[in-house]
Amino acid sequence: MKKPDKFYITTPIYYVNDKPHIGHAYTTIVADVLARFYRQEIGDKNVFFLTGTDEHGVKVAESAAKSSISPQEFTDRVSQEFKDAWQNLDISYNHFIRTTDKEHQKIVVDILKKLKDKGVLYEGDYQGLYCVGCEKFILESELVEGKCPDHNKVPEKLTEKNWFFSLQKFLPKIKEAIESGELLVYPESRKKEVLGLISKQALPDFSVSRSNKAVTWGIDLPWDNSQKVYVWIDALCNYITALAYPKGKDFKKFWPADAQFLGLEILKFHAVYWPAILLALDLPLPKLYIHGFFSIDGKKMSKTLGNVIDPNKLVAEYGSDVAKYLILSQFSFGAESDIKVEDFPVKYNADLVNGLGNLINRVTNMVEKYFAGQIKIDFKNTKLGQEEIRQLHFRESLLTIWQVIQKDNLLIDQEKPWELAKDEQNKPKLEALLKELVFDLYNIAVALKPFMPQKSQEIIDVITAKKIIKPQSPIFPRLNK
């Protein structure tokens, strides 16, 4: 497969009404792995990784009021919590955008003006349902027993004068772009879901503004001082405002996005509304990658149940590299799956202590003992697990790597190098065996770099040193659990 010239990766920007949890972490870790992988492939300057926080809207203003502080103070505090969490997880983003950034707000205003000049915005009355929890208008067909399926609350009935985007004009183009692959929606099940939304539901034109009476915390609509820019339009624009659309050198180099990661709950906004805006602006369309919902130990993640997992606690217990491994190795990207937190200690000991850690200790100990740490290796990257990463099969990449770890531990048990070392005539066979094992360790470490950058470098440093010796302390110490 030909290497790309550039690679632009985004996460959704996370709403500051919530603290960082494992759901946010999963999406961000996936993006980080891909960013690190392509930096190895095409160089740091050719990869741009964006994340950030979504900071406007009714819920933010309400939460700030409850805390007796201004909305700006509130967003400053929570946005910093996301930055701190990503620093703890060693997330290598290039830019952290905030929708309260002055430059972002300026470009959003310019985008809205441009859309109005193109004749795709019009003023009208909205009568319908609105979920405050989602900060979105909701169709009656989307309700479950009359309630929002995400918040289990009856939506408000609103009558409001707003500005609307002429979505109906763009639906045939969006459908055609999805079917042709111009607008990639992955996995296939989500592609079919979006096509079903377009074909089976009468998707109405959507609001790009809300009344100042309903929304006090947001960007003013430039030509109508009675309106604020609808929080979702504000948020979606971040993917191009971060690149200084339309004239910024980063925008010219990196757009369209090569991988926009998002959760299933925001599929419609990203796979219908966002492409419509881009088509109206005459911009090329991105690639969208959607992961499914996941539960925690078989139960839906919720504050009420108390099973919301703080990624900072995982880092405190395991370190950033191991926390990322434990999260990504649980299930395949795109699938709806269950995170079994209770299995983390068992998996850590099995995979990293008894598997990889044991292999490192055995091999380095034997090279040190039988060859005084001196063994000549022509190190080459065998590209172990790399094709799986290109296909966004992150768990499968890890499984491929672990097959080599298991193969090598079994090989040691079968060949019994400690027996070979007893007879000088077996020295060439022993050396060949240890060369193979050290060579494999190198490629295992290289393959793990996008997933566990710090631990993999520790392994590389040990086996590429002038003298290979067993690490004084285990790279993966055993948990006392």
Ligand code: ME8
Contents of the next structure:
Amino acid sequence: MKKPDKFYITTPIYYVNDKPHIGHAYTTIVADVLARFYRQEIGDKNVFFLTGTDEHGVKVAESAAKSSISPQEFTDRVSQEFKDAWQNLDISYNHFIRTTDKEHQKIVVDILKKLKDKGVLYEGDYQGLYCVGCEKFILESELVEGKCPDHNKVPEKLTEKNWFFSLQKFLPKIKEAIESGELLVYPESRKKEVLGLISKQALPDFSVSRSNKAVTWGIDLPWDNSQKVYVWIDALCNYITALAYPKGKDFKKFWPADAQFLGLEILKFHAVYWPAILLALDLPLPKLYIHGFFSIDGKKMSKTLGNVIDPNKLVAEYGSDVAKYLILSQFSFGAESDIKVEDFPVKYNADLVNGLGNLINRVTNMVEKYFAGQIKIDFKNTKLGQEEIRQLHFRESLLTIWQVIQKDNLLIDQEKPWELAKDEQNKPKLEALLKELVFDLYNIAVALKPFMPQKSQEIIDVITAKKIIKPQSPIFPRLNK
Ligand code: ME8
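For comparison with the form predicted on its own, please write out the form predicted together with this ligand.
After this comes the whole thing, all chains and molecules, with the earlier chain placed first.
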């Protein structure tokens, strides 16, 4: 498998009207695992991992007003909460972009001017239903009982002047790019969904600006002072403004993105509008990786239901590495799934305390006891579970690693090294067995590096020490419950 020269990974930039929850955490964790994996493969300086916050628009302005503070104060506060959550989860982003950053705003203005100069924007009247929750116009046919199905709110009827992007011109090229793989949309089901949208001709031209009367918190449209840049256009541009498009050295090195992660609800923006903007700017197209949405105990996550899982709480309970493991091991990337909160402690005990933790304790204890902690091993990386990561099969990578853990725990049960140790004649057999176990443990730890960087290092430190001794306090302690 040829290694890439560089790897650029992005997450959506999250709205600051909400606190970070487990949904945002999921996307950010998969991006983090991939970033850590590629840093090992091609070196730190060749990987760029971007995340950030989406801070303009009506929704944010309304949230600020509710808290009786200015939008800027409000976005400063919530943006910091996202940074804190990512720090708690030990997320290794290279840059955190905020759409209120001066540099970002300046480049967005330049991009819009460029689009206008290229003749892809035109002025028109928009009449439609607008859902503030989605920050988008919504079609009559998308409503359920007259309400936006995602926000359970009646949308507002709006008529206003907007600047539009001539999407129609670009649709044939986008379709071709998706079919040929030049614009990668993964998984296949999402690719079909986008192609379906294009062939149904269900994609009217989209607005790139909104009236100043409706939107007060945003970037001014440079040539029309009655308009603000539409928040979604402002937001999508972050993926290149963060690299200092067009002249920045990061832009030259890292664009196009090798993995743009997102949830399926923002597929249209990323697989249609974003490529259209890129094509208009004559830029190459990225790879899009779309994951499912998850619910909590069978219900949509929502503040009103009070079932929102705070990643900080998980970290406080289990530590960052374990929190990440528990989230990633629940379901495969791309699948829509339900998170069962009561599964977390069960899984922690089964996989980490009784699975990996037990294996570490048993192996180190036996090497210490039977060989005075000294056993000679030729450590070699077997690349356990790595191909799965490359394919974005994160859960499957963990399952592959856990097969070795199970195999080894079973091997100990079957071979009963404590019986072998009773007879000096069995020493070579005992030594071979322990060598195999330490060798495997090393590879398990190496394989876990992108997922659990801290725990992985702790395990490596224990088994590559001059003398292997059972850790005084277990690496995966039992829960005090
Ligand atoms: O849409 N399950 O921001 P956002 C899985 N600002 N993932 C979830 C999730 C859930 N229940 N809830 C959220 C926006 N996510 C825009 C993006 S990008 C140019 C602008 C994750 O705060 C998932 O990645 O609503 C989803 O796409 C993203 O958070 C939406 O975050």
